[in-house]
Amino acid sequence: MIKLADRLDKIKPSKTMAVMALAKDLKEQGVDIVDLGAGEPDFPTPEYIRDLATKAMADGYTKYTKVDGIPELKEAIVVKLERDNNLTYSTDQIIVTSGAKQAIYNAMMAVVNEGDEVIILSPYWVSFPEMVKLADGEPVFAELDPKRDYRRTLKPFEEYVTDRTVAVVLNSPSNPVGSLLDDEFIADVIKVSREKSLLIISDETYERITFENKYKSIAAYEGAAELTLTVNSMSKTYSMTGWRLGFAAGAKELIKAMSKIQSQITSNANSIAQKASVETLTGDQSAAEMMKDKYWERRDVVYEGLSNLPGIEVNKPEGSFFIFPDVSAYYGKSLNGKSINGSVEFAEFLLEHAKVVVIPGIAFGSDNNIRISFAAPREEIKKGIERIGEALNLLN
């Protein structure tokens, strides 16, 4: 028999795997399912990046590239986050990844030693405090504010700071309450960050997905620069999630150890996706804007739709393609002698008897809640956000 590795212990196994594969076994049946847990955009990408995709395989672009990615491409890098964050960086300070992902776990790797602390802002996206794990270290939750639409820790964020605490883990907006952290939170983070040398990792996928509010990246906050890793990606940007593109950008000595262990663990990012992307970064920037104005007509609907269904409690989202409802007050509510307990329950509710897709809360870590993706058309939003009040009319 195969002795598997202890660390694979610490992993905690998803808990959304049931609801999805019974979304995957009805929409085999042909049952017109409405899926409102997709972590991707709806949108193809767009048909200009395809293209210098094309032309970067037919112009040979195939080969092994530098591990921390091409020049050309790490130099537009610099252009975007200059242009759009007011960021200055050499591209010394560039490495290119398989998605923000990898650069995220490269620094856990890099930074921290068995038994260090590292701080996770909670509700989380699910893959932070795993990758926290695999790296022998452990995360510890700072819980967000809903009354506050998650801008800010319930306690001052020096209280979640021990003698044992290496870095912060930021995402703004977030995945998956699409919140924006306020700059008071920000200012005082930076500062005790200085003050016990802690590493800022700020993963920004969805920066540009911004409604009312334009984001401000956290290293261009006074400051913050030196201490800050800042971690973005294509995907979600350009609708590019399966060309497994992603950078960061940070200190020299940081970078250097990043692409170290990246060199034993994948070697360069995808070269083709690299190549196009360069165009991406530094072109006409029409498509990005025209989904970004998508979602902002989407998050009117659902977050509408979603605050006229009784004993739902919904903060608008500032960003991002997400809304994270509490749904706690249905709870201890049936059907048929089956009881809703907590937020698997209740996805898995809503799949049985309003035939719609939504991601338990438990997996980002609030059972209170569910994330409801409006990365799709509007109109199977809207016919999403009605069989879920017509479904929970049911409860007793």
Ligand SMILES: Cc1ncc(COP(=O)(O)O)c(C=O)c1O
Second form
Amino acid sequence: MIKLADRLDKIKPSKTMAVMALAKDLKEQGVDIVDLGAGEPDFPTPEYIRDLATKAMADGYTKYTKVDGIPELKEAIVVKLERDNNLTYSTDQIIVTSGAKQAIYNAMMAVVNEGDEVIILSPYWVSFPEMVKLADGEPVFAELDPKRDYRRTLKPFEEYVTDRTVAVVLNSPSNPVGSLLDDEFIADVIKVSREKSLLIISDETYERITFENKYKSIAAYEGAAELTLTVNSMSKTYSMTGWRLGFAAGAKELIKAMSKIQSQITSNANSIAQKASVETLTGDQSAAEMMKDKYWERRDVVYEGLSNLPGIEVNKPEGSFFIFPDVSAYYGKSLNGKSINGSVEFAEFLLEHAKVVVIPGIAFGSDNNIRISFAAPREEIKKGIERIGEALNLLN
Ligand SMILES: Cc1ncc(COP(=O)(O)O)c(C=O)c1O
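Mind pulling up the form predicted in complex with the named molecule next to the form predicted on its own we just looked at?
Time for the whole complex; same chain goes first.
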């Protein structure tokens, strides 16, 4: 028998697997399922970007590259960060990674010692705490206040900091709540992080998918630039999830440490994706804008639809393609003797009786909620909400 490392015991298996497996079974049986569970854009990668990859291959960009990325892509990232985020970096402050995910993992491995604490705002993207644990650290959850639209933590930020804290992860707009952190809260995080020498890891994966309010990068706030690692990705902005291309910008010594780790793990990000990303980042941005506008329209449909359902409390996402309604008013209710006592059971109920896939909030640290993705066609979203409404009527 193969003896696995103790490390595995610390990592949680995905709580959403059961619901997803059931959804897959039903789909295979030909059941008409509305899938609002997706964690990625429903659009194909724009054709001009696919053409850039074809050209990159024809031009021979098919070999290992420098560990931290091809120079022209690092230049393009510098241009992007200046243009969109008002941030000034030099190319030796940039690393290209296999997705934002690897950038964050590299950073954790670079700064976390055994027993060190990393503050994670909760509800959180599923991988943040697991990555801290893989680096032998302890995730400390700072709960966001739903009454204030998840824009700041319940307690003052400094109350989550101990002598063991080394970093804080911010994710605005966030997966799963779609909120933007408020300026005052961010200023507070920066102040405390400066005092306690914490690294701020800012996951800005959804930065370009924002609606009424334009996004301001964390590093662009006063006093934040030196302590912030800005992480971003091609995945969501350009619908390039499978290409595995992300990047990070920050202090030279941190970027160097992250490169050292990456050099022994994956060497470099995919060479073809790197080459295609140069023009994607610096050229015409209309495809990304078009997708953003579609998410915005759908955000309005899903927000309005859910707001009209009795007993559901919903925040209005300011970015991303997720909404995170509180459905706990239905906990304790039942149908045919089967009662609902948490988000997994609620999601199972919706799958069974509404034929709609949603993700239980417990996966993101909040059992009162479900995550609904609006990376789905508008008509599907409407149909999904209608069906949810009908199914809820069955509960008593
Ligand atoms: C908050 C957040 N960060 C990072 C990622 C992963 O991005 P990438 O595909 O660039 O690794 C996701 C994907 O779901 C995400 O939601």
